[in-house]
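Below sits a lone chain in structure tokens, taken as the form predicted alone.
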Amino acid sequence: MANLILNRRRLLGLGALGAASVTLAGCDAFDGMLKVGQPLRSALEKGNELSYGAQRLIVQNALAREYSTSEIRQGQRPNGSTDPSTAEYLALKANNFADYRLKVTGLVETEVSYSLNELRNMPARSQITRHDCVEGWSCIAKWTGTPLSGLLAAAVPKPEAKFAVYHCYDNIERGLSGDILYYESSDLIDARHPQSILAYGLNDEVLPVANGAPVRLRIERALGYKQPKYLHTVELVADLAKFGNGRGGYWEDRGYDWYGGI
């Protein structure tokens, strides 16, 4: 039964992501029908809501598949931004991230902040997993970092906290008003998942800038755009309405599925 639901979830998720890709590609035949708020788009999004609910009901604690070292056949392919140019990030990079801080803020009892060295000295987890990109490619790599759950436990989320918003140095786009910074979000179930780690290592080396240094979040049961690079703040919130266009992430604001589960 679980396999059936997971297969259905994957089909529904890929259908909605395919719709998003058509919209972003500007396909004239479907452009109007697949805009946010249109009936066809809404129907596809309902499918994603169904699969998200089924996953949470039946297999919310399931682990993503992990691989053997022999299955790492290439370096992790960089994607999206590969070298942010914001002044703050450039200053941190110039000093080898010695002044970097990872913060947990928002709806918590105690806001916390950790240096990169402090993160590296916390209990660590290494996992060899497959990164699946919505563009259609995948790559197996070994990620090392500290579980996000430990930082959340130290901050003590308030009862009204339902989501984690991930803020990044990644100036993925420049608009008329300046840099547009990448952001993502998840529910607290995914944030606390044992494979959700603040990765600072890749394939037994220091995480490269092109792959998200100094810290990249890995949410291993989700597609690649849910793995934000250049992370600096985890903000716990009750809803996502005030961020971007209120859909939970940079690509979600442009039509992608918020859950992005695989």
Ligand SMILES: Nc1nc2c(c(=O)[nH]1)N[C@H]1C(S)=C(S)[C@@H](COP(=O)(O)O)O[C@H]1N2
Second form
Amino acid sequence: MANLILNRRRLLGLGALGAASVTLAGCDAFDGMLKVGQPLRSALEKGNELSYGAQRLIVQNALAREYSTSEIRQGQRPNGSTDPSTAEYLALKANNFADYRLKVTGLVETEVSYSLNELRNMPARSQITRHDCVEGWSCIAKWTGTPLSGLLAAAVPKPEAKFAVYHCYDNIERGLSGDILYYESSDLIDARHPQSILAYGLNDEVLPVANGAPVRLRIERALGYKQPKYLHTVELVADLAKFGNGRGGYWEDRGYDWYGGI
Ligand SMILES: Nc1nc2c(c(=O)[nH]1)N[C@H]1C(S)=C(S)[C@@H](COP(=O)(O)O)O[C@H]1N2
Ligand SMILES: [Mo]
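Could you please show the structure of the form predicted in complex with the ligand, as a counterpart to the form predicted alone just displayed?
Below: every chain and molecule of the assembly, starting with the one above.
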């Protein structure tokens, strides 16, 4: 909670700076100040690293709060991509995801991949948690899936692996050079956290397309944008530089905090 407030403050701080520079030189000045490597951005990122380090010391494997069924007030509000249109995704959806496979690749001893049925037959966990979107809304929902830790144990991460990158099917944006696909990342503590589940169920139903079918990851101590939908590959890596703009996620590449802890 403290960190959420910190993050919000940081965003507010950015907003104030942005407003000041807009009156001077328009929006480009604000954008330019936040380009990778610029002093303001670097200073903000130092702050993020500190809060990440401090959180890691304090919370380690603490669980996110879980709620009771009576606290589920409405369906999970779909946000961001809600109906992906990439050819690959449309082909899988047309066949009700019978050909879907979730892959674990990269710095592992053995690459593994599983069908939806195989995932459903793995040890399952259900949890009722609160999803907090930075846009200012929250939803309490019941998520059912299999812990990512089981798949990581099967793949056996190499000692150099420091992060898990989560690759998604959806083209959240179309750039001049083609589709920009959603991606996210976490450290291996969050990847192996007991509440980090590959969710295929939502509120006792099959996970709908709008909320990330067939599989979306839950990282329960993080904000909404760290909950990747339409997930197809978990890639273990030593650093995040080669993905997107090198900041560890679609929204991080656009200025959001990488850790995004609640
Ligand atoms: N693949 C993918 N994952 C995503 C997004 C997205 O656009 N694409 N949006 C993120 C954001 S900002 C939020 S708040 C949640 C929304 O999840 P929901 O649609 O289940 O509420 O998904 C996150 N994960
Ligand atoms: Mo969000």
